[in-house]
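Next up is one chain by itself, shown in structure tokens, the form predicted on its own.
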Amino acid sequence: MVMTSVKAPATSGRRAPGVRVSGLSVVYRTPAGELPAVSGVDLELVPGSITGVVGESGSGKSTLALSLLNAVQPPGRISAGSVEIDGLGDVVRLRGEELRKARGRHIGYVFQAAQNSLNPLKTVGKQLLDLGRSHDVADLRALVRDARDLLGRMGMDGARVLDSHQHELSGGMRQRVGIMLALVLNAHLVVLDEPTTALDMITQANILRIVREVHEERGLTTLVITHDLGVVAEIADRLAVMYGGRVVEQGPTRQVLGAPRHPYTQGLLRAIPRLVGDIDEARALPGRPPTLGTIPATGCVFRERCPLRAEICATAEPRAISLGESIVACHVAEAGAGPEGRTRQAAEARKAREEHT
């Protein structure tokens, strides 16, 4: 079987790490001052799980992911909070050589634009060797063998790919090369930023299958950043929904998608065309997502687009509350937590749907 060497790390005594993001805030310096891209995010990645983070463009997903590497670049900075990773401690506090070694060895990252993470002047194999040397890998031949096996597991000719430049590879092949480079140093926390963007449907399906299989075979904790609810529905165990730099809803994927509590999550689901029935039933969210300069300083960040908004939404930021296995930050959801509230919320939701149709 091709993956013999790939399975070895899962039995090497290392356990999949847990990740606890607490009060994380990231700001960007602008002529108007420092503006928040991520605000007070609390998120836990359960060891051995796949967690999906979804939201529209500009919701703060990629900034959150880069924070796990402590790789937010100027003019951005992590202004508050912590990212505790088992075996590493608080990544926000790591600096210099400690931080460099954590990247790749402990945290593997697959960038959104795979071609931008590859050097166009070097073959994939030479970049692999550079990676190994930078992390003091003693047996470079074994590293190449593992890379070849990983690429073969992903349906490619490993030897040919390692001897190729990025322009000689398709978009799907470059994406798989990025996954290989994130895994080859045996990182047990892997972050994939939009792993299926701009890929055809067949390649998307193959990438998702590879992510799930490699996740299970290597014993990983995996974070998948995407704007595509279909992607997380396919592979994620847990789901976090972001809007305006906040996590507005999170919980088990089936529960969040099957019974969404936040109006934004409900709106995302209503916007998806169905394969059967009337395609016109899909309803786009009204308005546009906020930018750095238009995120409200007070109140609920979603209120301008929310069909269920109340007076309190303009003045008070909703607190995160537990509703079953889900955590939701919404005044309406909080008010609807009791029996009477749930009845009222259902009636308001029906009225809102009628008004938007």
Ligand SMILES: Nc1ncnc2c1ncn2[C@@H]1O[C@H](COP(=O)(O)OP(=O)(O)O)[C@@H](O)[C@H]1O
Given for the second form:
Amino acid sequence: MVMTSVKAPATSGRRAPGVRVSGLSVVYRTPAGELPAVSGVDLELVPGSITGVVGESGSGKSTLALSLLNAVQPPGRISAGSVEIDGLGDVVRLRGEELRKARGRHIGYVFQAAQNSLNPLKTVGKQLLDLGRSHDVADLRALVRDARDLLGRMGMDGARVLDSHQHELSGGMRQRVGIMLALVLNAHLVVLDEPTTALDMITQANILRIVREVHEERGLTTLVITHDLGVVAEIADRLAVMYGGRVVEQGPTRQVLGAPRHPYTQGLLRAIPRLVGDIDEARALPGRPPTLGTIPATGCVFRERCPLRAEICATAEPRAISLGESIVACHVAEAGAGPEGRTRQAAEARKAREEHT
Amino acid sequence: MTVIARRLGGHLARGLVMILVVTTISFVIIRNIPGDPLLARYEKLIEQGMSPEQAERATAVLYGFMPSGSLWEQYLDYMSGLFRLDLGQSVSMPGAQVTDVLASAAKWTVLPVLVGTLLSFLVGVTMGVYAAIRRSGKLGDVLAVSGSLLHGLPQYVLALLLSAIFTTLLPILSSGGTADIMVEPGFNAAYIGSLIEHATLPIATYALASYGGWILAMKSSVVTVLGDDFILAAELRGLRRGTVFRYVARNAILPLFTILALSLGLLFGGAIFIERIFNYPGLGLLLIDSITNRDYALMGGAFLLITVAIVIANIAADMLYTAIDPRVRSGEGGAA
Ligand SMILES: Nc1ncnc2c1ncn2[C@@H]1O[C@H](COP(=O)(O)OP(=O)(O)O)[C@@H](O)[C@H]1O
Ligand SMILES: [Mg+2]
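Next block, the form predicted together with the named molecule, ref. the form predicted on its own:
And the full complex, kicking off with our chain again.
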């Protein structure tokens, strides 16, 4: 393994940006009309933190991640809300060249299917140069050097990889190349959408360690998406749990995992098979996650599968309330909480939603 | 490099087999023509007072093999003649070597077919890209529909239509022959102008016949590539529009090179009808004339040359493909 240390790149005072997602809704056009994949999401990425987003597949994680770059693909569109990024403003309003330059340069994105994120006809090195030229990098040699170093840190022969075409690299190598391309321009907000799926355990652990290292070294704000609670437990400072297009619970990782308030989070945790203990203790969450067409229009999106379901759950959508350090959207949790743990964000969120629709 | 050599080798081997088959068929046809023209010729020469040896030699010159001798001897004779590029003599054009006749006719087929194909490839591919990008708009619809219509029209119908429109209804172009016979051949404006005028309709037919196919193929290829993950990834990395466009175009055009080979082959075959309709003296017209004149040596030669043209077109298209696609180059397979 080649372990070259990367000198801290000249960041000219750029700091880890904060990100504030407010009242964000994204809809996809379907034969049944426009259906929401993300509904009224409020989420804050604290500067310098790693935030993990978990949830079963179809819960809207990738759609949320793409919204951070204002890159929701047709037939989808952002229908309401804003994404304020320090230094960029509201990216939902960015267009054309401004938007293009923000992508890559300010926001590094590791694609969900990072194994297929390379042009099959060009070497990695040529694509790196395309990236550099697209962002007017003056010193392309330095760029190549940085890329080689990053690849080296991830346990690859940088020079060889830069000289390779996609088909000459394994899935894990391609994924690491994807990560390199997201980091090499020195973006300070990095979004990784399931960066370790389709990787073996060891490579997975390695990549997460490197993400964490680079994050700390460069002072990044990082968002990691995964459906694997083990992955976030390992690296995330904060955690957001998504279900049916909503963030149902968010807070510091240790709080959300240690004292989950939302029945969905509790169910997810119960479903993790443990290495020690009775295998029967791991109980899969009953039922299936909703698809766009089956997300309930009124009431709580999780009620169909909820063991704590009450009458009110069918009629009213739960508000997001602060419980300790967490924010939870659940009628039962709300009822169980004292009056002091009342809405902080909920009122604002509702207002934002109403303004946009 | 070795992969290219290996693929080239494979193509040459396959091409050789194909050529062998076609020549063997020509031989069998010539050998088994009803009424045995060889024997008839031989007997006629004897009647005219030639000695048997003289008559035999004269017949051999004409058909490429001796009328007497075993089937094998005749076959080997004919084949060895081919390797010396000796295809015998034409009956309908007394004294003319088949090879020379073919050589002078070939350029009138190869040039228009190549120009027409290249033209329609360039225009069709460009329009295909537009049709793909504007596929939800009016322009996209118009392009796609025009592509389908042209694609569905048989070549000879197209040729008849063009001929009817431009030589009868609206006689602004002349057809028949390669140039006006009244114009002095040579490197002068009048002759070159006349050459172009006469070639316009055949070239337009070749171009229009394949143009629809290029639009449709390129459109669907571009749509596929646009949906590929790496294009979205390139956009998410903030690559310039022009760069992303080049990524799309280069990946999308790749599968079209395989179609290019097929298309060239089809056009060379189709030249038979097109040249007949425009009375344009290329290989196709030569082939038809040789059939009507029962000029079997010429017929075999024309078949052979058309086959060779198809083989070469195939090889050229595949080499182009290999040069562009690194997956093929490094021996990974990719599309065949
Ligand atoms: N292009 C699309 N067209 C229609 N529906 C889509 C499209 N992309 C995603 N969806 C739907 O939006 C929902 C959220 O998808 P996604 O954001 O990919 O979830 P996740 O990343 O959590 O698996 C899913 O129900 C999915 O079916
Ligand atoms: Mg996803």
